[in-house]
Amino acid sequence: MIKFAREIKYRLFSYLESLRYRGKDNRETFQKIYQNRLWGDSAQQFYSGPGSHDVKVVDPFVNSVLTFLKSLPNAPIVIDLGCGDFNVGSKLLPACQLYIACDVVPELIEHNKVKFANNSIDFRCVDIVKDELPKGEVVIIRQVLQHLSNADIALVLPKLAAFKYVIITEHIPVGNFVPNLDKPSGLGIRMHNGLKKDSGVVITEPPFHFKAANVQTLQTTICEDQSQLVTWLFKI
């Protein structure tokens, strides 16, 4: 009985989230949640969340990647995959060679443009699940697979085969849970369904599979709920 209101809840949840985009695409979808500064009220234009600026939650992710970077041979070119507002990628630089920072929404690019404006660093705007990505060594989403739906995702995954190392966060719930539970693309994430620590994105398991050589955690940061933000670090 518990299971079927759990489930009923979870479909009432995904069809709420798909009335509120229905008939957008990821760029306005995205673009309404800026402009509606659904990620939190802040004085900033463009404001990405507390995940974006948590020093606890920001710091160790900041850390254990320059840590992994700056063990490479060479500073590599890192392709950011929804950078956001591009407060944590800006911490990564020092360990580049060149990092691309791309985003689905025009005029947050635009913005980071302006605000971070460096050699060293180039914004662009990209569809991540319909456009052709930018060549690099590294490659970094975080915290944004949680966000698509399955659909989406599924078309993300076999494109990150042309990088040397891929690493993702997801927002997971701590110990046995069942992944991968679909959504619409949008606002919400696996996690905050209305079902507390209910799913959260593990791209090696069903329906995605994802394969790479070697795959290890990099870091791990246990929220205040008790769900943890998990880094992974893929070799292809």
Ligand SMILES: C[S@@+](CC[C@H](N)C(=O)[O-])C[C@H]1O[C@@H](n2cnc3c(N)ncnc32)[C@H](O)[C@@H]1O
Given for the second form:
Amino acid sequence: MIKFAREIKYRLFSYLESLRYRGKDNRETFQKIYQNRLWGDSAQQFYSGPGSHDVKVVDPFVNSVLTFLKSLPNAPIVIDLGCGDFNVGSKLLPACQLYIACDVVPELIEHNKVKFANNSIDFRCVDIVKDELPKGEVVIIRQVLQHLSNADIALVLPKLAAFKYVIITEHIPVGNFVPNLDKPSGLGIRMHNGLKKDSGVVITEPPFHFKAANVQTLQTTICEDQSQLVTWLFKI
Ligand SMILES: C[S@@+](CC[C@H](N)C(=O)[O-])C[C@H]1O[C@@H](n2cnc3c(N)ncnc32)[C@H](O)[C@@H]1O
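May I ask for the structure of the form predicted together with the ligand now, the form predicted on its own having been displayed?
Next comes the full complex, this chain leading.
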């Protein structure tokens, strides 16, 4: 009975979120989110949210990824899918030969090109769901899949087979939960979709069954609300 009520509530919140983005593709959806500053209050014109700025979550991620990148025999070409305001990506540059930072929001990409102009960064407007991905050795997808519907995630994942290493960060509940409950692409994530600690994206679980030669948890940060940010490293 409780499970049934939770399911109904989840579907209701998903439906309400889908109304917000009705008729919009991912570009328009995320453009609106930035235009209306829905990732949070900030004086910045483009702000990707506290998860991209809070040093308590950003620094441990950056340190673990830098350690991994520096462990590779040569500085790699890194592809960042959904680079956002680039506060996080900018800190990884010292370990990269070239950093190709992609996002679906064209104005954000133009803004980043001016703000972070540097020979070792290439900013590109790419819809990771619809477009071909740039080529490189390492791909980073940090707190992006959590905003996408299962149908959109399923279109992204096969493209990751082209990389040697895949680094994925997701905001998920702590403890037992049913992974990958669906939601429309947009602002909300599966944990906050009306039911706190409800679900989260785990790509190795159904319906995705993402396969890799090796998977390890690179880094975990427990948040104040007992949720967690988990970064996995997949060797393809
Ligand atoms: C929460 S932000 C995370 C930004 C950055 N990865 C970080 O960790 O700071 C999610 C970003 O994913 C981008 N995004 C969402 N859907 C996308 C798509 N289909 N293709 C490319 N970028 C997308 C959004 O525009 C937004 O900038």
